[in-house]
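Only one chain is shown below, in structure tokens, and it's the form predicted alone.
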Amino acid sequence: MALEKAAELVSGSGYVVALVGAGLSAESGIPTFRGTGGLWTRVGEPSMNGYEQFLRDPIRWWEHQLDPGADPARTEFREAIDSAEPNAGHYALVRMERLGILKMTITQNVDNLHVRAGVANLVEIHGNRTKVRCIGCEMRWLRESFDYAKLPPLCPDCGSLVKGDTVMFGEPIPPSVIDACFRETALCDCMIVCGTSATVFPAASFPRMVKENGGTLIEANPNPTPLSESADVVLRGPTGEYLPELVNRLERL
């Protein structure tokens, strides 16, 4: 049975990493960006040069961000995130971490649900919507606690521009974040890929790197992905159901 085999692979590994995508958050009621009913499917994708536009006119960008009536469709999306709660899949990853098995979670999600669930070891490759970040020194603050009296906001430490922490189209992933992703992937001998199509780079390269290094892959996803054929075990179904069952088996080993 797939769950038993997955538990055996995980328990026999020395450095387990989870790679998480939007499918896990969708089980908390958060709409995906692409696909049926997705935000970008309904209202169109953001500008591909969004970061360039931010750098060109950061005051205008911040004025738009701080105006709750500027973009009703995206406001609706933000409200859906605000009302969402971590699901059983999020809590299963926390349980696995507390067992000492899961060493790191790399998430593509920006919704803060991993943090709210209690995960301790986390890399947010696309940022966190509840935070702002200095584009110079990479210092981060909670969005609600930052001072927006003067626009554009500047970093109190280095004086560089401050923007939302979520990574925009055209924006490089912060160096410390991408370095952490590659470092954790290099250490990983078993990657659990949860709720992601494994098509968006650079995250899509991490499972492939694990396989190339002789590690194992476990895919937990309701739908087939380009990664499915190379996975050692496929848990085909909702991550909120399979991940808790996987942890239950690990606790009995």
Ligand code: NAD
Second form
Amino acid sequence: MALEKAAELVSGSGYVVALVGAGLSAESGIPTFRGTGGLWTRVGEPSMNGYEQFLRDPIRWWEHQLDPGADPARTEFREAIDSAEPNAGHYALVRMERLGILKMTITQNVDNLHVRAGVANLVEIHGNRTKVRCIGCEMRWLRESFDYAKLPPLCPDCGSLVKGDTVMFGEPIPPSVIDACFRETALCDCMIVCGTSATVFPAASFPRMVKENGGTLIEANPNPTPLSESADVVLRGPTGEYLPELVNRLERL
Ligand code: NAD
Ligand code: ZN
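Okay, that is the form predicted alone; can I get the form predicted together with this ligand now?
Time for the whole complex; same chain goes first.
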């Protein structure tokens, strides 16, 4: 059965990496963006040139950010994140890491739930909603610890603009982050793709690169994705159920 086969693949691999998407946090009550019940499915896709708008008028962008009434969809997403707790899927990844099996988690999620679950090795490819970041030197601060008395906020170190850490449409992924992703993908010989539709690039290219390098793919997702066909094993169900089951088997091996 699929779980047994997944456990065998994982335990026979030398460098296991998890690639995570919004589905892992769905059971924590945070809506995905796409698909049934997804935030964008209900309210429409956001502007595709967010970063350009930020650069053109950062004061306006920050005023909008700091006004809780400005964007109801954003407020709904923030409130869901603020009241969310890590679920069994997040904890299963931490258990796998502590077994020495999972070497890195690359997440597309911005909700900070991996950190709260206690993960040690994490790349947040789309940033972290609880932080702000300097677009010049990549320094990060906790969102609430930064001073917004004078807009736009500037980096005390290099003087560049400070924005939310979350990567916007049209914004390049910060260099240290994308470098870490490619480094980990090159090392990886088994990628567990958890709750992602695998349609957002560059993250969607990592599993394909693992395959091209001769590695294996395990997909955990209740719905088919463009990756399903090339997966060596598909765990067709919620990550909050399947990932703990997978780790239970790994602990017994
Ligand atoms: P997506 O919204 O495109 O796809 C979500 C995937 O999760 C789907 O394939 C769906 O079948 C799957 N899914 C739904 N319920 C699941 C469950 N219980 N267990 C496992 N899988 C489940 O998400 P994406 O591919 O991650 O891309 C959307 C982008 O939006 C991401 O890059 C991310 O930055 C951002 N996002 C983040 C959060 C968050 O931080 N929690 C939430 C929504 C969107
Ligand atoms: Zn700086």
